[in-house]
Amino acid sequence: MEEIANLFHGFAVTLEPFNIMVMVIGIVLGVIIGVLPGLGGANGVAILLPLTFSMPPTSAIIMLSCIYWGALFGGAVTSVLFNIPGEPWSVATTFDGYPMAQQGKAGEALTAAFTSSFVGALFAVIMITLVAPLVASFALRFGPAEKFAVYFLAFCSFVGLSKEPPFKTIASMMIGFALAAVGLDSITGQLRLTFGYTELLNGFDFLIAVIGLFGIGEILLTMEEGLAFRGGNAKIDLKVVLRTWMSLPRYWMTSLRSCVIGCWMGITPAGATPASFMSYGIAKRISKNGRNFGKGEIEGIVAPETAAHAAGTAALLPMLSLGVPGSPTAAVLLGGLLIWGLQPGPMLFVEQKEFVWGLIASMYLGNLVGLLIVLTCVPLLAAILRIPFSIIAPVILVLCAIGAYSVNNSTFDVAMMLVFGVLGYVLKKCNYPLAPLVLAIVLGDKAEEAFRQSLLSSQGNLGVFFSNGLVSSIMVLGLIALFWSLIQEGFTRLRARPAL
């Protein structure tokens, strides 16, 4: 009952006029970011993060999270109308969305995509409402060893459960750890890797790194590819919406299965993209219309969109309750919370109840507002893609530069943003994932501090990480996640072995 009372208080906070205004602005900006291929939720949140510095923390996180919801919605528009995935997790939507648009059913495809996205997000938000306080109260028992074990689990999950090659994931993560080590040592106070630059005494600013890696890196990559937008028009009227809504309940089993897949993939840091592909693949295998997938089957839109939104929303659960982000965007939001002086984790539910429950309430309202906006603004969103990329790219670059400069009013930060942009471009060209690098920059120094505090308290004995049932179980889960692909391969070989 206490959680319900807190949630209603959160709704009272979210329904303040200023918060409603920033919610709508965030959704609109997010949808535009989702429509523009290459930007993405993490990039958009990183670029627009400086705009929130003058806002109260609750209003700021509502705006940033609504940018994320909007980006999740917007990615479907380009996938259906132009066969261009606005987001990585929208790739699976193109398989059936674009064929439907070619058949003159763009309205039905977009309505199905937007509604499925809303359902997936709603399922995940209800799960966060029910589960997050329990996880947070449990996590209050954590000391330095338990905190390090949670970080260890997060790092191992990125290596073992990711679809990326383990070597590339580890290499990307190691670059992040090296960048996180720059500046003053939090334990001894010694300088590390500053090379005489006083600007690096506090290390690399997380926001500068993210704007460069995601924003500048993506622009450089898109400029090289010479991206041009081509596609058809679409409009959605009330008849199309109602007719599509009438047909969607028959796919309730697909929606429920996709919600569960998405929530699981979001809590483990696998992310929305694997969730959408896994959900699409399972739906294709199980559905009685499986042979029609890829030819314009509406179920082929419901499955990936539901899973992607559920995963994208569920990624905020470990970020809020444990301080461990479940996705690149959650990592950027985590950085925002730290900038505002808030420490994500179990104490957030004790010390900042208004903030946490205001954010959770905004998830309900933000997704509802997002659904209404995208259903009514599809023709306008499609028209954005008629703007030449040669105009859009300089605007984004200017926004990135302003955002980087505004952090510390320093031109050094703008230069470092460009350096990170080149690094992001090189890593993407070489197919190295950026998410592990961002995770290591955000959590690297915290993991190091927890590790060293644990060793100081145990006088250098590594057995402290297996000293009780709680920390031992988390460490074992981390090791299982790290070697999961090898464990799966072993099981496969055992099954393939002929019976004696």
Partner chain sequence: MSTQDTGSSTGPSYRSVEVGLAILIMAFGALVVAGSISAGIRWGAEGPKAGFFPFYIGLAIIISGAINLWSGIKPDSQGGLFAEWGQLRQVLSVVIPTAIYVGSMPFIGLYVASIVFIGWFMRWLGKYSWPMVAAVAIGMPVFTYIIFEKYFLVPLPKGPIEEWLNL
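Positions refer to the first chain, counted from 1. The term rigid core refers to the maximal set of C-alpha atoms that superpose within 1.5 Å between the two forms. Only a predicted model underlies this, so the values are computations on that prediction, with no experimental measurement involved. Compared with the form predicted together with its partner chain:
Once the cores line up, the CA of G183 ends up 2 angstroms or more apart between these two forms.
Once you line up the core between these two forms, the Cα of L338 stays within less than 2 Å of where it was. Taking the rigid core as fixed, one finds a CA shift for L486 of 2 Å or more between these two forms.
Please show me the structure of the same protein in the form predicted together with its partner chain, now that we have looked at it in the form predicted on its own.
Below: the lone chain, stripped of partners and molecules.
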């Protein structure tokens, strides 16, 4: 009950006029950051952090967290309209969002994405409010082996649930792992796979790969068909929004499942990207519309967007209660707290009640304000579709180049973006899935680190991945996901066999 009273006090703090103003400004800036490829939530929060130095800490953290919510919402816009994920967790949204936009259903796709994002975030905030201490103590049990098991499950789900040939999925994923391994080894500090090129010291940033593979690759695929833009007939108004809202309750089970996956992945902390992919993969396997996934199925948007927002929000829980950031953006927010002299951790809930509960209340209101702002802007955002392709294509290419450059201030990265673009075009035409490649670049380092730390702790004994009930069950789930097609085939044959 004390939490509820604290929360109401937090609402009173958040509803002060100045805090509402910084909330709206934060959301709008966040949406712009999310829409622009290459400027992710973490970058945006980091760049705008100095703006908040003159504010009281509660207002500052409200603004920064609202930039984060805005970026989470904005990432879906370019995914749906141009097949360019503004954020890595928006990659899975492109699978069905872009086909829907091509079919003239951009309004439905965007409304579904924004609403699902809101639902995911709301679920995670309620979870943070109610079960924070319990969940935080559970997350403390996660060692390197458990972390690796979570990554293993995410990757195996992709191989087992992919509609592309399994060995093409594996090849694609392994290329991603190899690219992630280039540069400085984080454990030994040794250089590897650079072959003497100084440009490769920092390795390959996943944003460069994402911008190239998806952004440039898609433009090249579209160019095959000439300059006709296929999404031009999208019509969006209040009716479309209301109609989409009416249809969404049908997917309540998918939403609920995605909320749970998202919260789990956000806290552990695997993050929003594997959460969105895993949620999409499971929804595809379980849903009765699974066969239509990838062709413009609204459920294929609901699953990843709900999970990504739930994970993104849940990632703040370990940051606040333990001082362990669950995502890169949470890490930047943690840096902000330290700048204001606030020490994140269990004592924060005791010593800075107003701050903590003001932030939690702003999570409720910020997401609601965010939903209203992005939905109001849907007609404006979808109007971009009516611009002819020969105008929008060079503009996107320039934005991609800017995005790729701004990651490390390197023109080499821009050249790599183009290489990834051509590679993406060829791979996609040859039926190699791109998503596992990107996922492996994003998580390759973390997965390898967890794997090597686990082996180090067990002196090279692989049994460490089956050493307790928690890690064993996650690994077994991963193996089931990996061999899912074979298991399913076996069951089908067994059923087809005539009874003796």
